[in-house]
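Shown next as structure tokens: one chain only, the form predicted alone.
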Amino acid sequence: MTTIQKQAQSPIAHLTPEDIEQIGVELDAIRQSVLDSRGADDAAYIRKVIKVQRSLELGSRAVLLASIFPPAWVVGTAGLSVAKILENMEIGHNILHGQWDWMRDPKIHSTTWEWDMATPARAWQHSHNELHHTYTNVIGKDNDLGYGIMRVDEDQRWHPFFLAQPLWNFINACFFEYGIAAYDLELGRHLRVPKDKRSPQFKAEVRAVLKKIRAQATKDYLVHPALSIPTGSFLPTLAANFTANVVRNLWSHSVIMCGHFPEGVETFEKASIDGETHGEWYVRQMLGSANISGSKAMHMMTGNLSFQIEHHLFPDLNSNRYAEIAPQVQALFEKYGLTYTTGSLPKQVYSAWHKVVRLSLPNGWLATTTKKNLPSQVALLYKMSKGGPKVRRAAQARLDQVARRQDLAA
């Protein structure tokens, strides 16, 4: 995963300028046609499953007022789990992107909706909407790679801080909501400032992130618990709220995860984006986004964003109508001779986790290690993690060389 614009052999060198715009005139007619065709169904279809979702919750939140019984806890926590993914996913995700604002309800509306997550919706749609779809895969512009905590291209030098990244990475997904959260603040940015030197702005989205916070600590860990107080029942209740959190959080990282970070999808460099053209935008999205196969449910439970090369090519589109465009864009890219990223979740999740462990490393060492050398690469590890720059430097030019001669040899 280097740069495209570093590759020795570039996988759009051979698409003509000419090409490209007629790629994002193609795009256009795909997306016009959903403009077109969306009506009373699709509007149907948002509004059954926000039902559906407030049902299951208010249905599990009720059936775990008696969690002290463990057939009880298991479908209490199991529904809620579910309902919070929905919640999270395709409802308030897609709504958020403004997907459904073309009804005109003030009820399912982006200016209008809040989410059952740490931050605050107008501040997720500024890092997410703005800066994410805006820059996607553009290293040093999207934060959302890596969220600013990890390395995830061949050419960020390496640091043994990086070793890390995989337990980062896993406690990041357990709670994630609060990891976006810190994101969403550029927490680790501002809190290189002093405190007395913070900007107002900064301090009042810190107040607000902290206000949500609490509004949700409240519901989760204190009054659906304390109603189980008549039953024995609160600390199942607590244990069932915050198991169903972390399930939310897991799923939701995971789908993100493999959405950008699966083997196959391509990173761009700064400069690259300068003069950027709508056709070349298009192309970045192409390359930069994954997707995931399976069933009609794992799909809606992903809120379509195992369609993610369609969601980035059109955020705004209900997500209902991303399976039906998908062979179309599929067929744009066979057309042009680009390359479809798709694989099962289990597929994409192992490659995307294969690729934060082999980043954490420094290069071409996992590619390197085989059961003989095994004792001299963790040597070599352990010079280069204890050592300075310069052995970093010498080290790192031994590992080049051992897979050029592997390259080589096959």
Given for the second form:
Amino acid sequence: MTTIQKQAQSPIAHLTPEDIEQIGVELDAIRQSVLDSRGADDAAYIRKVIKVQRSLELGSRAVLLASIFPPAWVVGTAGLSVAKILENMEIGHNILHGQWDWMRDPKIHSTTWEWDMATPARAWQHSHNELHHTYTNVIGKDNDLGYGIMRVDEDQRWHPFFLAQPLWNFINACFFEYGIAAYDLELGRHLRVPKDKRSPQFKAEVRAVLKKIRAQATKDYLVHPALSIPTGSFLPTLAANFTANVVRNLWSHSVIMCGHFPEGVETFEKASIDGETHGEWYVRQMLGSANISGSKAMHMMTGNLSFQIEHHLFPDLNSNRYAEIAPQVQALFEKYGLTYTTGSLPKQVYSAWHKVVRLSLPNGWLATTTKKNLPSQVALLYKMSKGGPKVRRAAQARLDQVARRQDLAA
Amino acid sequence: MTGSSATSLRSRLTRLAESATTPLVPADFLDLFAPLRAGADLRGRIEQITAETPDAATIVIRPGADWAGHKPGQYLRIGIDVNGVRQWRAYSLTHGPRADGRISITVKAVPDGMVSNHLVHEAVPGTLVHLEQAAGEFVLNSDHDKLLFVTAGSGITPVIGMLRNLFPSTDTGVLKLDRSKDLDIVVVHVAPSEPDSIFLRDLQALDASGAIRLVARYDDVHGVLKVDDLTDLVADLADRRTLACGPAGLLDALGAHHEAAGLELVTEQFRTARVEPGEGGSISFANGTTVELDGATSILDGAEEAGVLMPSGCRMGICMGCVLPMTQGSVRDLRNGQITTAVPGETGPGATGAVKIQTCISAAAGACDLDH
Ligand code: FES
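Just the form predicted alone so far, so send over the form predicted together with its partner chain.
Time for the whole complex; same chain goes first.
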């Protein structure tokens, strides 16, 4: 994949400016239809989800008080994992988007909600709602693409450093909530600044994150294990909470990877969004996201981010309505000859991981490697990793040539 | 155990409970099971709804444990979700304190009254509502109180509210509730000329049914009312307590008059009149700055242009980074024309009525106050 502006055959070349504006008008109408019909049922929905989540969390933690007994450990850990996932995805993420602000319930509001996450809600809202949702998939603007440490596009020059990116990505997945906290802080950028020159605002943000992490860790790794001491379950409860956090992290990382990373999702040049119209913004969201198909329960567990396309078009619409408008959105894609990227969870996760691996290697390396030429390809890769930029450039030229020939033959 | 060590143990336990529930608080979990418990936000549960007539109902509410009680004549602010959106309204309490600890309000469904129609026609027993403690300076001394209401212009609104609660006037006539059948009320209503308003018709109906005695005074017919005239209009003025609502001039004059005569006077503002949303308007900020804006400019752009430091983010309505509380006024959503109105005492808890709005996609639709 390369940015849409550099592709030989752009997927939106056939759209006239009028088409694009018309897409905007039609999408606005879909949005309005939801606004016009939302009411008591929607409010009852989110309150019910919150109630179920809190009951499940409470019940699971109660069971874990006796987690020394293996069945209790398994049941409690599973329940707590699900509760944590619901809390982050369907509840926290969506409330923090302001999807439920219209209810005017001060307890369920984007300006007051706090979630079970290392990163404080306000910090996340800035980097996620404001940056990622506004600059979706714009290379150099949307840091969600690879969190600034990964090679996410063929156009980014390859460096041996990226060979480790599948490993990075896996570690990031396990400790995703801390990755997000570091990312929200723009830790990498700030750490390059000498310590005494760092802005007071950055320091305050760091303090807020550390305070949040301390409170979170105290709860999961001290208070609840300590409450389990009477049954001798301190360590099992600690392990259960750790497991639930890792399960939640792996799950949310997978869902989020599926949103913008699978094959078929487009990226955009920085300059292309100067003076972008409302319609053009919509089209970028349409092509920059991918859905996950599956059951109702799966949608719920992804916080309806399985409707990533609908979510990116209408981030402030309450999530329980995405399923209902998805067919209308999909029909619109078809009408205008655009590709609605969707697939099952395993397929999309595989696709996203495949891309991570492919881009960790020089362009064309994976595509030109067969069982037969494996030894010579590995030797080439070794040379590229050890050699300087000059060696890399030469080897890359050869790879490109082989890949082109292969394309022509096909 | 001594008192102070008991409190310190208590606060330590509270802190422990908080560290087990963070980022939530223990109350978030307790609310699941016991929303009316002591220490919770004040709430109530609707236990019974009795239709008085086809368009009026008495609603019996079990208040939370922290309900502090009330005096007859006081009112109550109640927050209820209508179509999923929290609304606040004030209603006079129907009964004095009851032995069973429950409270009730009698509501007449008024035309276009979103909340009153909901309460009369749609609300069901079991619904949880949000409450504020009873309020109102103006309390009935007894069931056979003698009162005088003096209203001028739109000052009639709060008095109508109170009278409607005392004597719900329904499509089938004025309802005589037990608690108000012995009340003796005179209403002196002053206006420049006879208005054609539902409020006046209400007063006339109350007068015709004998619930009140109405003395209407129109400047163009009777000349401008002087407070000294009151003694002639209401013979037993000295026996009555007076409640007045109207422009400051009238209230001041009445205050001087009553003080000189040693009479009791209460003035009360129940709610401000609603203004029809228009195009553009002036935005006032908490520090006193005002900015004039047209109906096509977002408040965010306009205020920044005028040098006000505003929170912002995407500037296109998706990030909620620009949300500010509007305490009064109306704004129009630039995307679809939808109007959002903040009315003190109705659209939010407390007296503010604050509604949080996204300034980047909202334009002024009349004068607005922003708490920023
Ligand atoms: S600035 Fe993003 S919603 Fe207003």
